[in-house]
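The chain below stands alone and is given as structure tokens, in the form predicted alone.
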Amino acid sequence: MKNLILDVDTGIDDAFALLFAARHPEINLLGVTCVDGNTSLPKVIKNTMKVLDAAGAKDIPVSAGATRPLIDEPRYAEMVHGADGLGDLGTPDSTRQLDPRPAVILLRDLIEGADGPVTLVPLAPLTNIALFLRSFPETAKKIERLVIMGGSASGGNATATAEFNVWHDPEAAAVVFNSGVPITMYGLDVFMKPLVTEKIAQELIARGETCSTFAGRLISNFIKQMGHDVTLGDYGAVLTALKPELATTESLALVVDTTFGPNRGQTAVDRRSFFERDDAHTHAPRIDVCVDIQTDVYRNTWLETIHG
């Protein structure tokens, strides 16, 4: 088993993220703590909930976090995920109760706590991270990895440079990079690699299963929404961090870009030799960088889970 901790703005890829890691059978979801990205941090919050009652999740502990980023103001995304940010599905409510204790502290007592190494998979701004970061540096050490959705070697969606999760808190971005835990960065060099069709909703669909139900809805109407097939999105970063193997990195260095100009939140990357980089590149932390996954895996490893 795999232990996990989900950090979450849950929009609609967050879902398929979340339906995952909360019905496979080598994941231990130890908590997720919630954000504000996608939506306010009020409707994440629901949005979570609603997702694991779908997935007929046990009790698992979901804390709230940080409601802005450090410095900017939010900048949400529910041209893309609906005005309530999962669709607009009309999904009622779920009765779940948030865990009294902020994210950062849920953060420090799952891992302190833990039976074995935990990996964190913050799946949308990193904030939360960040401030946990700073706030326990020694229980920080303990982790064994974290598997960030996030950050592009190549180009952006939020901009024409920079990712919507690293755009919308660059400066939280910066203090995670440079952290020193080992970090792997599933960007948008792979994100839109494994997608789903219309048909693969209506399958989903006449299951009939609560969790099916659910996903091949949550697709259909994401579809409707975008016009085209649609990606899984933030899932391939929790398979990624539960079956390693199936992606293909390679290890850069990476610098966040935190000014106020054109390129912000852009995550440059340096695939430059040694003698040809400048001084900023040289000191910077290397990361791995996915660039390349088995999409067909990520595809139908998703598919059989949420079938189960």
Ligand code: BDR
The other form holds:
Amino acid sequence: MKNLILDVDTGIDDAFALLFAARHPEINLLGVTCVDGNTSLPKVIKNTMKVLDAAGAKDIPVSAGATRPLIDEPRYAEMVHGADGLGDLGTPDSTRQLDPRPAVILLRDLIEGADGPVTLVPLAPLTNIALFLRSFPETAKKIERLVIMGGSASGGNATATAEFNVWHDPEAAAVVFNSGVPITMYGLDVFMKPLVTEKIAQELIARGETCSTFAGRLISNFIKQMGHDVTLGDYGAVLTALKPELATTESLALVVDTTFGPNRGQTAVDRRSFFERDDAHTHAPRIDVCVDIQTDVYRNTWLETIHG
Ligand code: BDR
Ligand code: CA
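The structure above corresponds to the form predicted alone; please provide the structure of the form predicted together with the ligand.
First the chain shown before, then all remaining chains and molecules of the complex.
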């Protein structure tokens, strides 16, 4: 079993990730921490609990984290994820109770109390993770690896050069990428690859089970909104944490742009040889950047897990 903790801003593709993590037989989902990102923190918490209900998940602790980025004002992505942040499907509220511990405390307790190594999978702006690393540096050393959905080595989505999660809180991202914890970056270079179609959505709905119906409706609605096939997105980082051999990575020097110019939030990844590097990249941390994935395996593994 692989011990995982997810940090989420649920979010349609965070939902794909949560459904998978809660249902996969080789994943021990220790807890979920929430942060503002795709939508406000209260909506993220509601959505996360609804998704765990749909997954038929046991009583996994869900905790509240940051309500805003470290420096910037929050900027949400409700044009992508809907006014409620979860595709406006009208899913009923959960009766799950929020864990009383703030996210950084829950992270500390789960990592300290785990029966083996823990991989942390941030799928959202990195505010909670930066606050945690700064609050509990000794516990941070016990993290096996961070597998982060965020950043890009090849252009952005929030801006021409910045990916949404890093752009939302660049200072937090800079703290995390420079923390010394081993990091795999599951960024936009691979994020868009595992696509799902309307046919897949209808097949999931036709099974008539709570989880598959919920997943199918999410996909179908998302396709209608976007006007094309959609990616399973954040989910890919969870499978990469579970089965790293399915992704091709390169160890590359990475600098987060925290300046207030047009490239704020860019993860500037250096593919030049060492001798051509500028000073910033010579001293930058080496990050395992996902440059390719076994796309069909990613899609099929998700479908098999959701179908049950
Ligand atoms: C990231 O931004 C959010 O909208 C998604 O949930 C994903 O984590 C992609 O840039
Ligand atoms: Ca997300």
